[in-house]
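Only one chain comes next, encoded as structure tokens, the form predicted on its own.
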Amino acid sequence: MTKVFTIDELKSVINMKDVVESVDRTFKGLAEGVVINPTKVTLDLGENAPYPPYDGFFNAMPAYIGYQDVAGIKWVGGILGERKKAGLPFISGMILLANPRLGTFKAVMDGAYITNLRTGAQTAVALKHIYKGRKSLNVGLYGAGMQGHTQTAAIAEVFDIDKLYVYDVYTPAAEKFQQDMKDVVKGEIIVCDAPEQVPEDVDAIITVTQAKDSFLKAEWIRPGTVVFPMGSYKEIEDEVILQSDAIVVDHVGQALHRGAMKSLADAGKITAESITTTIGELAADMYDLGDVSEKKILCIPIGTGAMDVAAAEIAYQRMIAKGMGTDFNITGE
């Protein structure tokens, strides 16, 4: 029997101090090897393709979680187009759990609400390892849309969070977002009216955005500053990663093939050896980047089906124990 769970269900069993511990781990079996996850694959629905013209894309992400002993692949997509214009958020996603034992599928469920809470939880566990033993951060963040939340959320769980700079191209979602983190965010949450004001006194700079054209520039980063490029475009522009004094990945494979470095890799101006470490080498104490303060370092978590797999088995097992769930004969078997 598969178990096919809701999303409020979903909801009730997991949080983010969940998922960053989850995140955590995980990037330390990546690095250990008991993690196994292949480089995604994506179904280009005109993000970047002329057809068909959907403006949105599909990753399948598969998975191995040896220290749970589960398989499992999320199907995620962001669409704008259409889904727009019906008011439904960017995300829409599945994650699908199987015995890998059997071949049994076990569990199905939403897998949108799991990726905005692990995207803000990779964040979180990478400054955790770069900035070892510091308990408080400035931070400045160019979109105040949901992942702006999460984003934040995932960082107030693992550190005080002094000062956040926050812009947004729509000022109002940037005062929302104020008044909606206010409780989240010890310190003092300022709202900029131009994105070169972001930058000036943070620890950390976080682009969730949707915008197309490389809006970060490489003059505006100081020495001491970790750079997070996690938009689904390219938002900084070259320099910033050609000027960077270390760069992190989540996954080697995957960060020179889309995303920020891309075009960079594709000219051949970017290698696997430009690669300083990974997250997960870094949570497991495989490597040490020493004092951070003077350097300019480089994050790209593009995003793993290892981090979705894991914490959605967590809230599998949390939803059996409560007696959650519908049972599916899907298979026959």
The other form holds:
2 protein chains.
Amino acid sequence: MTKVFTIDELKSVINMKDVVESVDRTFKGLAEGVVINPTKVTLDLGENAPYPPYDGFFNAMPAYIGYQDVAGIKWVGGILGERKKAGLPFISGMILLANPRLGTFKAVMDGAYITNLRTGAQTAVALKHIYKGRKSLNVGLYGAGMQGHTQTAAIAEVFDIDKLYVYDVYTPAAEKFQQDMKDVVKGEIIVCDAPEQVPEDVDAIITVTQAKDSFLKAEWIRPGTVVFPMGSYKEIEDEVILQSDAIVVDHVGQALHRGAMKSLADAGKITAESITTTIGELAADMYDLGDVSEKKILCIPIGTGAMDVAAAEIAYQRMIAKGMGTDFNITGE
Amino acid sequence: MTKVFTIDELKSVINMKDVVESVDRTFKGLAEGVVINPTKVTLDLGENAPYPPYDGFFNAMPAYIGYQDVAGIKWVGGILGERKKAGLPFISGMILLANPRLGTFKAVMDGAYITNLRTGAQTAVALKHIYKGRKSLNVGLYGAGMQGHTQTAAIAEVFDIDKLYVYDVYTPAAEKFQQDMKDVVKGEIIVCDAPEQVPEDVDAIITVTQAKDSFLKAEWIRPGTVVFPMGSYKEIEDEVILQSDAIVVDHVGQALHRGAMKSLADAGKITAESITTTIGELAADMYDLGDVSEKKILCIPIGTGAMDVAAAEIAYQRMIAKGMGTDFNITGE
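Swap state to the form predicted together with a further copy of the same chain from the form predicted on its own:
Every chain and every other molecule in the complex is listed next, the one we just looked at coming first.
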């Protein structure tokens, strides 16, 4: 029998605090070798490929989490086109969990909710280990959409945010963000009306936009800043990458084949040797970035299925404990 | 809402004849470019990797089927170890189907039943196009387990089987096969007590065993035979591959990275240039093998997710038409 869970059941048992802890543990597991995460495989539905013309993709992201002894996969879509016209969010997804010894399927649940939480949590956990021991920081945020909210909520689980500068091409979105997040951000939220105002005196810059025009300029970045290009397309100038004192990624293979560094990697200007360390190595105390106060750091968490599967297993255990889920004879096992 | 289907619902709507037709159409689509099938990604749970030690794997196999306008993924496990001890079959799997324009998930169903049918169907469809116009043939079969039955049933959908030689390391299994399949095979089923008796006067040799010892010897293969190494491990001598007059595969990328040709490909003795054509090119009349009566042909269908997704979509349409399935608010969409 396989348990099928509704989105409401899932949302009732797991929150950002849980996912920040899970992501931290799972990054450590990746570095220790007890979390297995093959490079994700993309089904291109027109994001880059000419056919089919749906302006989207699905990524298959399997993982094994040794410290939970669970195998799972997230299949996650990011589609614009008709989906955007229908008013649906960019991301949709499902997660399957399996017993890795028996090969039986124990759970089917949503994958988008966990994707959103863990994408925020990745940034927060990376900042935790880059700024070891720090209690508070200032954040610059490009993009006041759903991920903008989630990134901020995740960072607020780990740090007091003293100042948050937010810019959105649609200023009312930034103003709405300011209202929405006023109880999450301890300090002040400053709405910027030009993108170059954001990097003022911040410790971290996060870009979560649909931009493809490399809007983030290298000349804006001060020493002592970590830049997180989190959007799906080209948000930052190549020079932001090339001038970095350290490059931190979540998964070396994926970082070279997808996201902000892909074009430089394809051109041979960035290689595996250009990558300083992984978030996992920082989490496991296997690498020390030294004094980061005057460093320009680039951090790229492309996203690994392990983060999703680990959070899904926590949710699964809690839902089972609460008697949630519906037994379904999907596979006859 | 997502429809969840039980294994009984699925089995009631689709049979081998359906899947043979679906596989034929989908191979053609692969060659025409209207079926998109990225190389599968393996989560190794100890099949080759040292950790975790579960003697198995899960493969993530996404595909887009243009002629059905459906996207889907099969996540399929092949596990020995504890699963075998529990008396469960080698393969377990689940299939998810999505609307590729909207990114919404429309179906969750079993993946093992369709895997078994389509793995048989692949062989039958390949033989159909290699032996164009032939009505009957003789088959040699190594392995009288579940896939032995399925391979035979599939070939019997396309050809009259005049003679079938079967060998199994466990002779009672071969004798049971003889009983089980006497109404499926038109002609005689001959149980062999030594492996070298199988290739006598056959047009096709199929190995569907768990052997890892290269038991199929090159010297046994006569001209005018197609060899299908269908097991998960090393069933045939490298010389069987190297002496072939033609090599036909389902997916060039996968054929070099998995299955019978992997070790030769890793050693550089087989490359993409060694591959003569694909089953899809034969199905689409884009390649002609010429007179095959004196040729030694090797055919390796590693298995593509497209075959599973296409068959699952047929089953989905039929189950919906019959009012089957249970609506479930898994994703909130």
